[in-house]
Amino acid sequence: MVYLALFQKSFQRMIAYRGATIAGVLTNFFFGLLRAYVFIAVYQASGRAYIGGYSLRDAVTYTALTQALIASINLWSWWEVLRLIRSGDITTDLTKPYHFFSSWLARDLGRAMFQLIFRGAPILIFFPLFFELTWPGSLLHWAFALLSILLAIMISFTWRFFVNLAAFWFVDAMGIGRFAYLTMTFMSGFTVPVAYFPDWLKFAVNLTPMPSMVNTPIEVYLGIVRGTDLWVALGVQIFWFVLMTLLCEFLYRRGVQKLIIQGG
């Protein structure tokens, strides 16, 4: 099937940029005991055991988890589709006998399994060195975040693609993708986890399918949504996925017959 050898194909590519990846490693595990001792500051300073439902060993582990899904959801610097518009290559890809949206969806299901195997285990590994971290407790439990997990690898790619579609109508579309990626790594809940915000801002946060990306996962692994709650979370995870993936293929039609308009 073309898109499982897609898929492979991706996963083996990434294994030619070895120096990348252990570079990456090492500066996400860094990054990450940077940001897990200013929790442990700001708990110690607040004198507080919980901070949004987050104990300080939960907030430790929520630092682990972001750094280590970093690469697997790649929050700041996918272009592909963007360039493919901009040099106008995306005409061949038209000619090519597959779906479009569903063959770059493969090549990035294995791009970020590599991250995820490669970039984002040795961290959990490693972490417990210095910390000690939240697990799930049963094998129910590891499969319900792994799905979680894979749901927001998903819609992270859903929301770069609809975020390179703004080059078939805008000049400077990569300005607008810096634009977004910033604001998916604060609304996503990677700087800090949703339930640390005021009501008014995680009212408005949960309108939109960024928590999806890094909060509901992180949430699901820790523990912390369970029972009728999980559910719910997953359910808002594939009904973000769906819709996104709708908009995206309803965009990027329109976008296309406006590119075949303006070549003539």
Given for the second form:
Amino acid sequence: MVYLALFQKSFQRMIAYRGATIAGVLTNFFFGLLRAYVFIAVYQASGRAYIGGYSLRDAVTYTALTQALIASINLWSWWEVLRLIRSGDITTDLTKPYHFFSSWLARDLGRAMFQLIFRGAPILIFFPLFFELTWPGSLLHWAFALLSILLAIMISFTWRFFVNLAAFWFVDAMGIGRFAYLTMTFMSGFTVPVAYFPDWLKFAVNLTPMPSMVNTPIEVYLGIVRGTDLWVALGVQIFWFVLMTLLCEFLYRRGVQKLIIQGG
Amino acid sequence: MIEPLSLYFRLIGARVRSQMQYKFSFIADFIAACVGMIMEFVGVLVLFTHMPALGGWTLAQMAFLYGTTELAFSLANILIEGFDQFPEVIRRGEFDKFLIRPRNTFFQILSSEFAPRRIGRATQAIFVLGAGLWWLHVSWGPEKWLFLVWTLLGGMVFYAGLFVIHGTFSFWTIEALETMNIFTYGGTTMASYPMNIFSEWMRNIFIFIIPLAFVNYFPALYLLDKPDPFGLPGFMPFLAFPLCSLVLMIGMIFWRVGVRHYQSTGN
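Next block, the form predicted together with the partner chain, ref. the form predicted on its own:
Now the complete complex, all chains and molecules, led by this one.
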């Protein structure tokens, strides 16, 4: 199947960037340590054992996990579709016998899978050299955590794809995109867990797909959402993935309809 | 001295004019950087809803730390954009054309780019720094205001030095360059928190090996009359500018080594 092949190729392509992978792990790891010390100081200063349902150990695990997931969830930069639209190279894709959105999803999952293994796992493996972490208690718990991470990656893809489509309508889509990515960093619960937010802000961000991209998989992993809440959390993730996919498909079709490429 | 300076302003002026042709793009980037980057400080605000002070630093004092390092960093970023873009020059094999021009290469790279689009980041830094100074009700004499300017200049020179070192590494490797982000982006993130919250080994690296603590931490101890928790000598804040300049000097020396090492990719 063509999508499986795209997935594989995209995974394999990443293998070529060995140096970049190691450099990325080191950088993410350093930021993880830095942020962990900030949380330790926060718990000391607050004098509380739990903040927003997180123990100190959970909060430190949160820093490790967010840093481990940066590469695969790809929070900050993804411009591939934007570049295709801007350069006009998208015409070659239009002639190819595959579904545009799905083809990019397959490629993105291949990339994400590589980065989950080679940029995510090392951080979780080496973090315990510095701090004690919380681990899922059972195999089933691990399975739910991984499922939630997979959904998070897929939702983040639909979001990035959506932002990239702006290039159909705006010449300066990159500025819009940068803005979208930076606000997402905060609203997804990457900077600080959503549970720490004041109630009104928590309410507001929970109306968006953002927390489903970072906050949800982490709370599933930590066991902060469990029982019925767990099913609700996964259901919300699936809801956002479906809704965003439909939105992307709709906008993509509209974009292609008005697309004019100067031939040559 | 006058001639290169006027040449610099002419070249930079041309860059600014060319970028200003895309007004909407400039505004979009400005808002993106301004609103987007301040989210980092909003994160700190959220943390402060759960505690009175962080490592003995109040919110206003934290705003001062954040504002000083971010302002110094973004100003360096605007000025030194050429070195930030330099890996791309190397990758495309375009460095040769700089070598045949009758000016030294450091000067050429410095004046090849200027990034007004990064003004947004500086603006949010000024905003947070201003808010911090307002909350702190500072009543400084002129010597402390001068010291603040001196500190910001030092920080700018420090980060500029790091960016030069970052760019120079691309003579050897493009792939592993991201590691330098630990010191540049990681540096300014770390400097927006008080040094005493970090573990000893981490702190010692950023005091004694890479003088990051001199960008704003030691100067802030002096400016805000805070005692030094490490019991280091009282003249530490005044070493800030000399040590920061040393980083830029090392960067410039490293650049010369890099240029000598350069072998063209050819075409």
